[in-house]
Every structure is written in C-alpha cells, then in structure tokens.
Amino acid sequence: MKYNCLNSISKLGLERLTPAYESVADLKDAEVVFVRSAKMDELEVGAGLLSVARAGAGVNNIPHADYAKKGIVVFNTPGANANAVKELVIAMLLLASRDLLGGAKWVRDNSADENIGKTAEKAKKAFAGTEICGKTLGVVGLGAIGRLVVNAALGLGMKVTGYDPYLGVGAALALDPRVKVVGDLADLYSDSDFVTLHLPALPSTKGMVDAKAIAQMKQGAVLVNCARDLIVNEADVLAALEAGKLRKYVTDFATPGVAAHPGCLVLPHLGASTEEAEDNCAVMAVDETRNFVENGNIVNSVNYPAVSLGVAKAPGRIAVCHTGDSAVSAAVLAALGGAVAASASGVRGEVGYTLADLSAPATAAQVEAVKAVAGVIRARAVK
C-alpha cells in the first residue's frame, strides 16, 4: 500500500505503519494520503487513491464532497487535538483580560534601563486588567473541544452558558450541572462577558457571527475564535470594535483585516500546535487508515457513513462505495450470492458503503460482478 504525506506527520503515528506500507514522493502514485493543512483542492490525485486522513479536525482544505463521488474516503481525527485547543482558549481569555503582551513588550523595550525595577512599578498601571473569575463564558458548540473548555472555565471560577443545536441527550447529561444550556443563541450572547466559538465551517455557520449577532452581545464583550475565520463576518467584527461594542477580538486565524488592528489579538493558527496534539492526531489518522485498508471499516469519516464488521477474520471481505441508495447495497449482496457470510452497510447523503464477509477469499470475478452493479462507485477486495 503506497502512502504520501502532504505535510510533516508525527513519527509516532507513522511508526505504526507496517512494512506493507511504502512511502511515495509523488501524490499521483499514492493509494492513501496523510495531510494536515495542504490544500488538496489545488492538487491532482491519482485514480488509485483510496483514502485521505486529515491529522486534525477541520477538513475545509480537502474537497471531500467531490472525493466521495470518486469513492475516496476522507477521515479526520476528532478530539485528538481537543486539549491543545482548550488550553489555547484559556490562554486567550487571560490575554484578553490582562495586558500581558503589552507588559512584556514594555519590559523588552526598556531592557537597557538600569533602574527598570523601579520604573516598572510606575509603568505597570498602564497594563492593568480584569480577572476572568466570576465572569460568564458563552461556549458556542459543545463538542469535544467545547466540553473541555466548559470544564476548564468552571475550574477557574467562571460561570458558563452553553449552546449546541445538535447536543444529544447523552452529551447533555454528561455536562456539569452548573452549565446553563440555552436553546437560543441570543440568550447566550446577552448572558456572556466572553463568547468562544467551537463550530465547524459549514454553509450554515459561515458568517453567523455578524452585526445582528454582535448587537445581542453585552457591551464590551470579548469574542474568541479558535474555530474557523469564516464563521465570523470580519467587517462586522471590526465595526463593533471601532464602536466599542466589542472590547477585543481574539482569533487564531490571521487575515489582512485583523492582523494589525489594535482591537484584535491574532495568533498564527497555533490551536493544535503542540507536540502532544500532533502525536495524537497522527496516531489516530494512521489507525483509521489501517483499519480501512486492512479491514474495510470506516470510522470517523467526514464523507462516508460509519460502517464496520470488526477485524477481518472471515476468509474473504469485499468493500464497496456506492450511491446513497439502500437498493444498491441489496444489489451488491445479491451479486455475491451465497458467498456472503455477513454484511454491514450505511448511507450518508448521496453516497453509501457496504462491507461483505465471504466464506472464501474474494476473487477478481466477484469484484468485477460487484463493479457491474448500477450505482457502484468503487469495489475492492480487502482479503
């Protein structure tokens, strides 16, 4: 199995690949790809590409919808970098409340002063701030990262209001009872001294923090964005800063509009930039890829349904990508006839996936019979 790393991937992950996996320099030769931030919509991939594993959560750099139509399964690593992002969010809350960066810059600028200790005592009032203890943090999105942020904020003495339209019953019950969960974003905005965003970049979330949303926030609120820059309407955020409606915009995404603005504190996308997060993401990406290649199982895909038959112990197994019609799955199984010992399938939007365990090793004739079924995008013999 030939693989290509479009970005530097932690050795801790790559060491989990067996000798059956061969690194190739040309992307067009790769059957599986590991990626972090490289924009794959600008790259040409080979016809033999089976999967792409993103060592991170966001996949806006991968044309996963188009890949689905080609039978290319795209994985991400949800939760693997959650703690790193959580810690950055807490740091951002503190940096927005205390002018630590300004104070540190003053010390550096005055480092030649032989009496800097005495001078500092007079200068420090210019860098006075506020405490976050007792303030209310609004957490928009209560997924893996959002829940960690909630717990950390509570531990620092903050009050927390949360919002997530897709929050399941189990996840809701797992939240600390001190969290005030609201069903309307307007209630969160009006309640919060700080608002932190933890949502994916989707058509439904693009630009959702706009002038209307900001108008619902407290006067002098701080907006923290470690999610995606596209979630906020940048022009509206800058206008709110100029008007004093927002006290500070703290973001992990540098753009020309915010980079030099005095009301913005901008970092160069450091959310997952820790050794631990890079290791965790690489390990998960490799494990997901191996499970797919060697067992046909799909776990944590962003463009195909989750389907698994566990470790491939049967004599044979065939994996099939097809259109999102359950009738196609039935036709695939029918094409295999009495050879099927067990099967599993699922549909996600316009595509589906079927796994079939066989009573004997899969043959080329069986794979060709499946490929001939109307609606099949790709079929391969796992074993």
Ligand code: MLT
Contents of the next structure:
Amino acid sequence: MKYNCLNSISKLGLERLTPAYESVADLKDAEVVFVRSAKMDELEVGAGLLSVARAGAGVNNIPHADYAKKGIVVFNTPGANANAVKELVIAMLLLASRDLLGGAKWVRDNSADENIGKTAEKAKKAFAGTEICGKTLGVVGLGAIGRLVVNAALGLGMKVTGYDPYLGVGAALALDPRVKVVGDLADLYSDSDFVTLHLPALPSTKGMVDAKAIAQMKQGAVLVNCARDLIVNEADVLAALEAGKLRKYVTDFATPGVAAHPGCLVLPHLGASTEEAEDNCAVMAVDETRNFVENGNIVNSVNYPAVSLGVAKAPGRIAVCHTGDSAVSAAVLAALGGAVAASASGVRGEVGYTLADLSAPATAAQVEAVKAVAGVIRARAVK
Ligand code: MLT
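Now that the form predicted on its own has been shown, please provide the structure of the form predicted in complex with this ligand.
Zooming out: every chain and molecule, the one shown earlier first.
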C-alpha cells in the first residue's frame, strides 16, 4: 500500500505502519494520504487514492465532498488533540486578562538595568489585570474540545454557559450540572465575559460571529477563537474592537487584518502543536487508515458513513463505495449472491458504503460484478 505524508506526521504514528506500507514521494502515486494543514483542494491526486487521514479535527483543507463522489474516504481524529487546544484556550483567557506578554517584554527591554528589581516594582502597575475566577465563559460548541474547556473553566472558578444545537442526550447528561446550557446563542452572548468558539468551519458557520452577534455580547467582552478564522466576520470584529464593544480578540489564526492590530492577540495556529497532541493525532490517523485498508472498516470518517464488520476474519471481504441509496447496497449483495456470509452498510448524504464478508477469498470476477452495479463508485477486494 503506497502512502504519502503531505505534512510531517509524528514518528509514533508512522511506526505503526507495517512493511506492507511503502512511502511514495509523489502524491499522485499514493493510495493513502496523511495530512495536517496542506490545502488539498489545490493538489492533484491519483485515481488510485483510497483514503485521506487528517491528523487533526478540522477538515476545511480537504475537498471531502468531492472526494466522497470519487470514492475517497476522508478521516479525521476527533478528540486526539482536544487537551492541547483546551490548554491553549485557558492560556488565552489568562493572556487576555493580564498583560503577561507586555510585562515579560518590559523585563527583557530593561534587562541592562542593574536595579531592575526595584524599577520593576514601580513599572508593574502598567501590566496589572483582572482575574478569570468568577467571570462567565460562553462556550460555543460542546464537542470534544468544548467539553474539556468547560471543565477546566469550572475548575478555575468560572461560571460557564454552553451552546450546542447538536448536543446528544448522552453528552448533555455527561455535562457538569453547573453548566448553564442555552438553546439560543443570544443568551450565551449576553451572559458571557469571554466567548470561546469550538465548532467547525462550514458554510453554515462561516462568518457567524458578525456585527449582529457581537451586538448581543456584553460591553468589553473578550472573543477567543481557536476554531477557524472564517467563523468570525473579521471586519465586524475589528470594528467592534475600535468601538470598545470587544475588549480583545484572541485568536490562533494569523491574518493580515489581525496580525498587528493592538486589540488582537494572535498566535500562529499553535492549538494542536504539542508533542502529545501530535503523537495522539498521528497514532489515530494511522490506526484509522490501517483499519480501513486492512479490514475495510470506516470509523471517524467525515464524508462516509461509519460501517464496520470488525477484524476481517472470514476468508474474503469486499468493500464498496456507492451512491447514497440503500437499494444500491442491496443490489451489491445480490450481485455477490450466496457468497455473502455477513454484511454491513450505511448511507451518509449522497454516498453509501457496503462491506460484505465472503465464504472464500474475493475473486476479480466478483469485484467486476460489483463494479457493474449501477450506483457503485468503487469496489475493492479487502482479502
Ligand atoms: C485541528 O483541526 O484539530 C487543528 O487545526 C490541528 C492542527 O493544528 O493541525
């Protein structure tokens, strides 16, 4: 199996690849790809590409909807870097509240002063701040990262208001009862001294923090964005900073508009840049890819349904990407006839996926018979 790493991926993950996996330099030759931040919509992939695994949560650098139509399964690694992002969010809350960076710069700038200890005592009032304990944090998005942020903030004595229209019953019940969960974002905005964003960049979330949203926030609120730059309307955020409506915009995404703005504190996308998160993401990306290649199972895909038959123990297994119609799955199984020992299938939007365990190793004729079924995008003999 030929693989290509579009970005460097932690050794701990790559070491989990067996000798059956061979690194190739040219993306067009790759059957599986590992990626972190390379923009894949600008890159040409080969016809043999089966899967892309993103070592991270966001997938806005991968044209996953187009890939789905071509039978390319895209995975991400939800939760694998959540702790790293949570820790950065807490650091951002503190950096927004106390001028620690300004104070540290003052010390460096005055390092030649032999009486720096004494001078510092006079200078320090310029860097005094406020505490986060007792303040309200609004957490927009209560997924893997948002939930960790909630717990850390509560642990630091903050009050927390949360919003997530997709919160499942189980996740809602697992939330700390001290969290005030609201069904209307306006209520979160009006409650919060700090608002932190933990949701993906989608057409539906693009620019959602705009002038209207900011108008609902408290005077002097701090906006924290470790999610994606596109979720905020940058012009509206800058206008709110100028007007004093927002006290600070702390973001992990550098753009020309915010980079040097005095109201912005900008980091170079460091959220997941810890050794631990990079290891976790790489391990998860490699394990998901191997499970897909060697068993045909799909777990944690962003463009195909979750379908698994467990470890491939039957003599044969065929994996089929098809259009999102369960009738296609039925036709695939019919084409395999009595050879099918077990099957599993699922549909997600416009695409579907069917796995069939066979009583004998899959033959080329069986794969061709499946490919001939109307609606089949790709069929592969797993074994
Ligand atoms: C993510 O989407 O999880 C992060 O952007 C990962 C990264 O920093 O590469």
